[in-house]
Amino acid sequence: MPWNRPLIIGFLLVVLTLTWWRLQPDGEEVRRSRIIMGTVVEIMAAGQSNEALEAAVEAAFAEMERLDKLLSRYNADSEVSRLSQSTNGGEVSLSTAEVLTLGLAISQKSGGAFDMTLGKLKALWDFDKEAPTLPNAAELSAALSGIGPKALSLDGQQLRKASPQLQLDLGGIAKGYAVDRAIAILKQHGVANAAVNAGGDMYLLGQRPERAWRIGIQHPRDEKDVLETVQISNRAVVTSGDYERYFEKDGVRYHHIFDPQTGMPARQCQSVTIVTDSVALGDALATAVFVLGPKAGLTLLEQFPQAEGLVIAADGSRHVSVGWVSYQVVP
């Protein structure tokens, strides 16, 4: 789920989870928000003294800000920017190596549907500008030249690029990794019940006083409608959709989730929601499944027994993995 998207997904999910927070019976609660990685990050923690919770939340924010400085392609001094500007790669920090290791594994298993080498393509489309325009065939061809699963390799903390022109973009995994790290920091501070939401990339730690968290998944064609509700505890929830960042031209929707084979927006899905044990994994899998489409995407999920998925196809039909039913809340 790329950075800097609108906040509607995350806002809807948070609204549906926070009704319990003031009912927390033991200890205090803290709820804080901050803009990190181009989106609003909200951290909620409960069950300890207010002073302890404040320290835990502040430490979690500090970790996410540290990672933003490493992993953002928008920061000219970040490791990602340095690697993109380098001739053939270079040494990376342990955190960056962990992100790259997971991303390369998903890239390989998905046949390149998840791709961290789309920096030039994303800059070409530039969904961050006020009025994005359609690139032509020659521009797309140039942006796609030399990309793919074999364009990067990692040996320990040494990254190798196949081409000097290759530009990295970790937006489809880095934010999820940052949420995972924030949860790890909260745990280190003894927090047992918490939620971290970075623009819709969420992890729910612990549970409500009487039952697990309930999370609403936005309908991809009606922002005011809840498509489905899931009940989870100690799990990540990530959604990728074609309604997050898009523009329309001549009746055609052009969105920010690209098919690396064509350089054009992927066309087989409206949205994909993944529930799994890691936000970074869910982030990468949601993108890969979206690109692959319902059939191939759910086949990919079979390689990850810890992950379940809900796919809304381009025609609006609903497709789920075998274990999805275990998270559903029956109306």
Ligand code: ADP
The other form holds:
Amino acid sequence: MPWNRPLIIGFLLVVLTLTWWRLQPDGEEVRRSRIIMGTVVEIMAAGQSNEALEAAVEAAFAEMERLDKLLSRYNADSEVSRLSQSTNGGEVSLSTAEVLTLGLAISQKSGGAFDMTLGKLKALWDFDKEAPTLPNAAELSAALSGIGPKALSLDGQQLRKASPQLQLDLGGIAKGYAVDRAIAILKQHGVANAAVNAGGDMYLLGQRPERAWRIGIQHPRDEKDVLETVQISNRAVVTSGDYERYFEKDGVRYHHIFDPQTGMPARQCQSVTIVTDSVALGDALATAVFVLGPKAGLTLLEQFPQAEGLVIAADGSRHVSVGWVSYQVVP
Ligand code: ADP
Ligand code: MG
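What would you give as the form predicted in complex with the ligand, now that the form predicted on its own is on the page?
Below: every chain and molecule of the assembly, starting with the one above.
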């Protein structure tokens, strides 16, 4: 179920997360959406004949659906589920190895803030339940036992996990990787101008006629307000926020980005937006920076010259990396 969350949530995500500008009606344009990985994926492609665009978009969706089957922890037959059930890992496909390699690098560089071994914790919180509840301390410590960056290692396509109980969750990176692959397929089909948006994980290829793409970043506490606008071309824009999936109890917001040290929702940020060259990298970095908070998060970004970030801290204050200004559209 969770990868196929109700239609309405997906649509809300797309409508509320980002405002984006449409292509001018100049040449052919195809715009299609489909639910993949539990979110509405929207692909817009332009510049070729309608027929060629339709074929390209269809192939891009097919690749994302293939990856969903491989990487979903909700599909009992997926590679990720098989690895979670295994005693100590096993051989993985090239696609899964690519995701794991990047994820493990970010896990190490972020000191474990980004962690792909939170499968048990994710199941414990179960944000897809009708009425999610707070886990108790004993449940949290059981879910965190044995997790961390050292619990997984990859040698070529051989994944080793430290204990049979360890459960994988690639939810912080898989969607981004799938968007990268969709863009690669569109390019293979000769598409030069396209936008792929998977619930806030986006890539903007080429441009809309005559100028770069412009993306409005949603205010984390006012869904109708655009916080700021960036202008980009051939770049990923990824936002992780505490307003996407959460519940409130006794006035406290509980959301789905966890601090692996405590097993509780990370508390230092409202939202993090990363602009970089790959969506998978942006996805993992947005999650990592969200957990680390504005100070340590922006320090992490300094290790990635190709990535810039905008952080809205828990108190609503704005923090940016040095190069962020180069993408910003000044009103
Ligand atoms: P979204 O999926 O809404 O775009 P994120 O990219 O931030 O948001 O991913 C959140 C998902 O990542 C969670 O639903 C969970 O599956 C996983 N996750 C949660 N906390 C972490 C973490 N500290 N490190 C890696 N993945 C995480
Ligand atoms: Mg992420």
